[in-house]
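Heads up, the chain below is alone and in the form predicted alone; it's given as structure tokens.
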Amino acid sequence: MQYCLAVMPARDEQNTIVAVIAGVRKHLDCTVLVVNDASSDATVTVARAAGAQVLDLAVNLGAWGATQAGIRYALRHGYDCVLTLDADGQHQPEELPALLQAHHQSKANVTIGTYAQRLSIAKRVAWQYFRLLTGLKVHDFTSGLRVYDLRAIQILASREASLLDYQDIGVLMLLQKRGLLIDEVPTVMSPRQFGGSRVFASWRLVARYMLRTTLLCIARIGSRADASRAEKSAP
């Protein structure tokens, strides 16, 4: 069995994170790392008091920012298996053994926890429209919950993850580029009890996520090209 860290990044999360944590702990034989992205509530008290680690950041990273910061943290102290998840509490903690499950069984480097029900029309057109860039059979770019072994951290610790801008399509992208193997396993998700999202939060918000997204996959079609060739003229 691996090593794993739960690894949770939160912003203003002192609604839900308890909670949060307490289900991971009672499904889950890990540690819990909360990853405090500049909260100005009271995150980082509950979090602490409900028994998890915290890592405490002086500036807002962003989601992706903090996650990158629990995936460090679990490469430096000797973790082989980190699962990523939201702690608004739309991740249901009685599904998380069942993931770990899938991903060890597919042998995958990353598993992605997905409820494609829960997308809009208009992030389902967006997504076909990634896909057909990037050429990811993904359905779900930006769920939270993912489980990402060895190499996957490894390769997701680098500075050139640093330069990434979302947990999402980027991750992916560079996860693929260095041949990882990539598996989706169905989740069921709970309706958001407090705040949004942090990408979604406004148009001008979407508007800039598209724009960046589009930028970076169009950069990296070279990189997907020879992907493409290297499998092909794999044995």
Contents of the next structure:
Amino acid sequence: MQYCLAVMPARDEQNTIVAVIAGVRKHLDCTVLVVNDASSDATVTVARAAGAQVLDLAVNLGAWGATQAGIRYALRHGYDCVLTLDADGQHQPEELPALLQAHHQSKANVTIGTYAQRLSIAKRVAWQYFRLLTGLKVHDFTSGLRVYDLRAIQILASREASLLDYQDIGVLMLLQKRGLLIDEVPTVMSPRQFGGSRVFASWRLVARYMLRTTLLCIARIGSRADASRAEKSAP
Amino acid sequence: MTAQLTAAVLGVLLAGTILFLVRRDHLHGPYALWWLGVAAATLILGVFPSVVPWLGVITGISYAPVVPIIVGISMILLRMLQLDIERSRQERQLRRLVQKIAILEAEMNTQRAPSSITDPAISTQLPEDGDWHENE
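Please could you give me the other form, the form predicted in complex with the partner chain, since above is the form predicted alone?
So here's everything in the complex, that chain up top.
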């Protein structure tokens, strides 16, 4: 049996986080770790009261920085499986056991829970573009619902992953470069109750995201070829 | 002759300021060295302005007065690039330190070392986490 840690990056999520923690604890027998990304509200108090472990970041590190803190915690404490999910209540806890089971049954190192229908046309176009650019066969790059195995945890806890900004293409490209297998499982998602997407908040942010990610992809073109060769030579 | 005097005074002042800052420990290691280089160059150009037309002949730049400008801008660009590299390195360190402090704080609050949380069988094979030290 694997030790699984549910990691939840949270920034000003006091309205939703209790329900999410309760949901995860009800459906999964695992520790819930809330990583407070310098919230200005009562996220920490509320999360502790709900029975979660809390990492309290002194400086706002962004969604990926918070997630990586959780992954480093998992590595240090000997967990060999990390499940990440959003604290805003978009992911339905009753889907989690099925996702973990799918992860354990497939030989994948990373399993992404995807809700394909939620993707807007703009996102579909963007994702198609990034699929072409990266060679990643993934439908939803930004889904916060993911399961990582020990190999993925070790890679993502590393210094190399520390300058990424989102849990998205950069993370997946790094894992792909090391020859890890990425799988996707369709899940059901409920609409966001409070707040908005951190990545797709405005056109300016979208443009910045597209530019940055394109640059990241172009900079990694050589390493991508290495990874595909490694896959072919593997038995 | 006045222009040469102005340049010489500027060069001496800059070199003096930088030496002063290094002595007072306001500039450290590689930065001090770089700025001493800048001070030396300013001093040489200030005291011997004839270096400029000579450089112009050597580099084939027909309008010699732009030579120091070209060199200066190039050096500024290099320095800025180096600063950004340094800043990225520091950002990486800062992020990892913030994460580490949060983890240690959580452990302190629960009063439990990592080995007492995990199965002993697992903790013995825990990677010795060579990455745990932040210094590069």
